[in-house]
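In structure tokens, the next block holds one chain alone, the form predicted alone.
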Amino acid sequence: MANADYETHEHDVIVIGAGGAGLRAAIEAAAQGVSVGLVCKSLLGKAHTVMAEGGIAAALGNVWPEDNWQVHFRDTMRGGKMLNNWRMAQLHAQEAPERVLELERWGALFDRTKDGRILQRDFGGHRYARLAHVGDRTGLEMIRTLQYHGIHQGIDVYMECTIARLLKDGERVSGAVGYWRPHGKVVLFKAKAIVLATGGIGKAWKITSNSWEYTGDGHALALWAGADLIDMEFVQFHPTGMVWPPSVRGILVTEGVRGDGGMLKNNQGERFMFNYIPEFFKGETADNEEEADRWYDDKRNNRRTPDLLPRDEVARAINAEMKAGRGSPHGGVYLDIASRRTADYIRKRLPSMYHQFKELAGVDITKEPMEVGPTCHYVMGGVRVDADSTAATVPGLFAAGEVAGGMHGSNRLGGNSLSDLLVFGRRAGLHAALYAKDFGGALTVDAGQVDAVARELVEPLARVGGENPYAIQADLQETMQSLVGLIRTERELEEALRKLEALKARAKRVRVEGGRTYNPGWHTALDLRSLLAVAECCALAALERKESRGGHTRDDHPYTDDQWGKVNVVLRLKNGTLQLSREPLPEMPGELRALFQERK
């Protein structure tokens, strides 16, 4: 293929992936005075940010002023089950505030206190009251302020492009090959730094909060061009997705349902959550209803509802439920609002829950309970990064949010991947203009990567039979909802591998009707690679790590191992093979270990 068969845009900084942290590192990147080009594989607007709707963890102190990034740091860790990159969570829980106050001069409407500062509220994991929010559409504000700021820095956007390659010159990193989706034509960028920024994982799930998008692109991107990728074996269902009717099951209910006052229950009416509080959380919550009850009318005593446990608790607590038969009819648990808060301050508080149950499911929450159960919502491994300037282990390369390992550990808390996408999208921004700034010699493209590349993305419309592409995928869902999901046991992880194994095999083979224009099934094809990809990391990494944390529960290790508590499960590609290995985390500083010996 020749060089006229496929335009070229060239930057300074190409930022792959327009979410919150996207969006954050090409404004930074461009306030350094370098050229930005910023592409989505979606519209503009259009990011998975838009789905947070709880709020953005910050300790602004605005509703508890004891609180302070040291316990936002300590809350955190302890989330994460300790196995959390220790600098990546000070770093985040120190700039955070700085984050939002941004985001308020730059335009963002937040809720208010009475006195006029930003609101917070409560979510599962955090001490105090901290996210501040924006009703129950907090990611849809962020987005909307990052892209006004955005648009007035000179970035250059590129909408519906999927990126199916990273370029190397040698070591280094020199640019991306993609396409345009709307009408299939080859597109090359070249650049001297290169972000990551394309979020998660959870299309390689059945139910799943993610939307079509989410298919472990960056993931890939990271992996088949050198970089490490860690913690692949974290995967985080968050406990309350929609279960009826079945087109919308999985589709997010925020926490901030049970942060202001929705209580979990089973089909006996009984709040199950009080008999799974963990020995860890003993001390620091509610021992009962009545309890919780005055925990909701007078915070001043500074409890948790167990409701409001770490997502990986409740998830389990839930699926234990379900599996004992005290479930909803529809394969859930009841979550309810109704009998503790009234219908104005439901529809005031949490908009988007009342007409999402309105809309979808015929479901008043202001009169009646939703019905909830686990989703694949979040994945905690990601690319190996540093955590002052986010580089990965491939000089040139960045990454940020939900693509980046190590922030979050075991698990995430509810509210930290806002403050995440802002804190660390700002720091891969800034450190990848530096990176471009620096850039010594001339920028080669090799002309025989990009045909390699361009003549693999045409070639499952040039195949004659073959396998179905929605098959493959429907068969890789099914694959790791069942064997891959919430609980996991050696047998099944084996399974799975070996099921893998075969969609890969398949996916080779895989032919697509139609040429490249509006050619969904085409997208689709393309789009395995990368969840077969990301779904063999997360099969293999849940296989070698036998013990239970966080967002890995093994049914046959359902113990927390100390020794394991040391070691990050690291993925590499040599010679076309994944290569697995246990490395050390690093070493806390004596100063933030002794944060841990508090008890408050």
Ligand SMILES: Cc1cc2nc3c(=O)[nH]c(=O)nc-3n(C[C@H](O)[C@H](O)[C@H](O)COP(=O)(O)OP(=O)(O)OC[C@H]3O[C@@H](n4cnc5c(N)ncnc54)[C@H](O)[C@@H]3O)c2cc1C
Contents of the next structure:
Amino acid sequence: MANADYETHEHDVIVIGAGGAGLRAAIEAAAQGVSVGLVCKSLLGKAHTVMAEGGIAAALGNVWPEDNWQVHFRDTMRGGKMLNNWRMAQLHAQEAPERVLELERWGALFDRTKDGRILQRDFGGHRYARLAHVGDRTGLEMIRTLQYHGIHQGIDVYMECTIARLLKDGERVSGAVGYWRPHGKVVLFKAKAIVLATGGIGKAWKITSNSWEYTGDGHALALWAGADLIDMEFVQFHPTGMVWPPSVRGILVTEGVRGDGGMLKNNQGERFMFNYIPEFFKGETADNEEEADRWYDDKRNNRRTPDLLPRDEVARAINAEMKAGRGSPHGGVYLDIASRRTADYIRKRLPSMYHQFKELAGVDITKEPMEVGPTCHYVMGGVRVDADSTAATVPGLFAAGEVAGGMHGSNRLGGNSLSDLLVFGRRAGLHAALYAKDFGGALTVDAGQVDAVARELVEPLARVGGENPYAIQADLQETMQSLVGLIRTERELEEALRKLEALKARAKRVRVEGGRTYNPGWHTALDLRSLLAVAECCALAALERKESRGGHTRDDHPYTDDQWGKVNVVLRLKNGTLQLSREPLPEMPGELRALFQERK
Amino acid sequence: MPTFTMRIFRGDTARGEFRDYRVEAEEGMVVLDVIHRVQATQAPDLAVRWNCKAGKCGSCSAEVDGRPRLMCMTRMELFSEREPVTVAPIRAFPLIRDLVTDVSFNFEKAKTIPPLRLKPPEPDGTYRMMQEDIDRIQEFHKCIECFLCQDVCHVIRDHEENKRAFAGPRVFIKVASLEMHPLDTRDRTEFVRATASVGLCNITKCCTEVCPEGIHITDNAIIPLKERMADSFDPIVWLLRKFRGQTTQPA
Amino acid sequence: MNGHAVSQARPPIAAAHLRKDTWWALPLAVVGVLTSFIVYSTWAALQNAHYFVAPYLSPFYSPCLSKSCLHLTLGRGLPEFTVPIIGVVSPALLILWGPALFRLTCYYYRKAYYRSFWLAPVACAVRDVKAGYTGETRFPLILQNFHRYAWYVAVVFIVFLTWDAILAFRFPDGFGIGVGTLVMWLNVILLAGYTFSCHSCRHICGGHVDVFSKSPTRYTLWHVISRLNERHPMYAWLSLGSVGLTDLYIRLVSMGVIRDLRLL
Ligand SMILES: Cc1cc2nc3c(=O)[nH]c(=O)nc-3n(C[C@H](O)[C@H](O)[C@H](O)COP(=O)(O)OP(=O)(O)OC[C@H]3O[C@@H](n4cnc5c(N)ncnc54)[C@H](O)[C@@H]3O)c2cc1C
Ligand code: SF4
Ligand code: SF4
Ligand code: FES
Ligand code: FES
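Instead of the form predicted alone shown above, give the structure for the form predicted in complex with the named molecule, please.
Let's see the whole complex now, leading with the same chain.
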């Protein structure tokens, strides 16, 4: 029994990831009375969710009583260019309001309307002001609320612990192996059910709003365990990241700036978004500045400003302006809120943007425009799950949050992630707990599997000579940035795949200095495996999809193709090789389809 | 490009020393960028904690030239090239390695806080709160848990023995946010006095001075908590309460 | 639960601090200013002379209670208070305990003297000088929590001083305004600013309320006091200065060193 060699913890449900999705899952599972362990790579409360700014989308109808789940559902599907899993989009739109109100009952303090209800703000692609928010630090409010609610629910938290591999007992998952980042020792978790809530993959790009944690671990863990990934070609480049100074390039500028009145301008001072309104959104978008300006105060009689088109559209437009030489000095465009709103308004609504620009760029956004450009932000693709239960294709494995695929289709609307985390985090916790309760028989883990992982973990420490992990990571980011970025072509994608092969070979020779105690070089080396796996999945899927849709733009296939609108690109490992297939989307029932006909 | 001498603490609890690294810094760089540059080029195993690089997650706390700060929000322009810039781990907590410390003290203390106990909803089943009811506690909710306030607080920084009794400023703002929560029904004054030992704080305001979120920890949270505690033995307040028939439930 | 516990030891850094700035300047200045004030006010209080020149009364001697008092605050006045050996006790000593206690227990002054006199801590991230520390948990410092009673007293003093300032318009030849009148008014205003920006005041007047929207008056009051409270340290120093200087002004005029300029 080799297990005795490792520190071992046993739980009914193990949740990997302590962002919004993971915390919500753990809380729900604990409420079902099962024993829950929550594992995360960084300290509790530091997950990506803490960085979310703009808000949580939920059709509460507090500001616009016309709003309801059907409208939200329709916006979500249209934003995702109809590639979303309709059932997920439906559950999301229906359950989000209750999840938000629940947060409030757990102590969250959203900004208020005059009559004491939750205030909602405008965001791209949402027909009505729909985002519950707290200034521009909504994610912070959400994660703290969940964190402090969670610590009283009897959940065991394992922080700064990285899961390296899932374990399987036959077909189903039976546990996970990881290591403690502080002292580097291997730890074994046995579990009847596992929830993946590890977030995204954005660290594979150079210019990104994502942190070191976003190395696609959950995607890779699922893939390695035999689960399906879908939609991996769809990566969202947020239109507004900081571009200057160089060291902060990529840091996010919330869409809330535009929601609250910010306008995009080129170096001629022109509001260029009016030139980029796609056919698909013509009916609902203002085509002149006067109407767009009126829309902020009167949404009934005016169409929305094109500054708030879905993110993929805006990102492409900015890219085109920059290419045409109409960009700002540091390679971006201008985002101007100072000329529309008062300094007090800006400081009250966007305090952390104000602070961020002031401190990091020396720019006072109440007086000057910001310089912004696209930054890698979010991956729509992920683990293929059953909409109602979030079950992955491997028994006992569940996934929720950014790591799960399908909900957002080809493009995510701002604010739909935080609500996604709550709705599907809860469902994942619930169904994982139910699965664990139903679980018959004994829980066994294969000692051989554990030993193999443990050996693999320490290999980079033992090698001599070899490659620097930071250099490989930087080359990988460079490759993805230049070849699998916002605009893609077949030639470049093929080149990317060749380069990725070479990087994989280099990664096999990676060597780190120092020991196992909190050694970031070692952690970076280990994260390379998942980072390379997701990068390859993304490039492969992007090569496969020969059309442009949402977060996937092919210069050599610039149009949206209806045939491609009916399939997902699915990736899975079969006998150690990555296989790719096109599989049909689930069919939307008639009554929901009707929602798209009754257009005004 | 200016070149700085970074005097970085390296080592563990057994052995540790400050080591000098020469690093070039481009315009706009922050201390964390420079540390990362050292890591990528000269000391690959240099341990440092960070996540967001934008002052939002509170991971990158350290002491730069002796002052507790977020490394990601400290611009190199603040320093002179002529003198070394010292970067030390936050010193109030056990060291793990280099710039990383074990901050579990703070998570343990957080668990002791009596949680929200909700009022019954309005007759229509909803909860209402006005903006003016929450303005004051929204300030406390800005906390990013960087624990710089906990680090600088001399009560525990300079007197390890107080760690058992004293909860620290971060905990006080959390308690204050619950105490002043318009939907809460719990009375935490006894917790504040006995379990969290607010009496150990001598309101010298270092926590407020270092808070990167600019939260007025002392003025808006700790002193009001001390005042609420004083209410519990103020006969005038007691009489007024009796008179108005107010009741509170202890934690 | 976590895997940290690598050790319980802190970073092995011996230096008491690593600051490079002039962190000692501020506490030093505080020591200087507070010491000078204490010395001057004690001396002035012991004088029992030159505290009145019509129509001005030094704030150190207000309210003027004793029979020998030259001022008209309280009609007839109380009998002289004499102590064997010491003789006549300066009325200032009967008065000053009030404002003194108020300032002594003031949250802001506590910060100031804990830092600069107690050296706990002398500056942030600079090691405490003394090894042991019990804060305000024991006698006598636990009594600091009674600051609000000192505040009640201080409010009474504001009433007296305002009365004095009103009387400062009443010159022997009728209504008038002199530089001294302005000085006394400025002093009252600054003292009121200090007293009504007090943390206890902020709490008593509204800070204790949890649901502001249900108590609009107290909310407004709290809101206004909170604005003032942000400047409490400023009022603390300015009013300290103004009390001392008002006394000095009146003292010098009464001694005939300077002449009060009559403006109206
Ligand atoms: C700057 C920024 C602003 C944003 N603003 C908004 C917004 O306004 N509205 C909105 O809806 N969305 C927004 N988003 C997107 C949204 O915040 C994220 O998609 C969402 O928070 C992801 O949550 P999650 O729970 O899936 O994962 P995360 O919150 O990222 O949590 C991932 C967790 O998994 C853990 N983990 C990862 N790998 C491992 C491993 N191998 N072993 C153990 N643990 C692991 C991590 O430690 C972490 O705890 C924003 C994103 C960013 C970056
Ligand atoms: S004010 Fe109190 S809590 Fe804050 S640092 Fe000083 S002693 Fe610590
Ligand atoms: S109160 Fe301020 S200093 Fe303390 S942990 Fe929170 S953000 Fe950091
Ligand atoms: S890295 Fe997040 S606060 Fe510095
Ligand atoms: S007088 Fe300073 S706090 Fe009361």
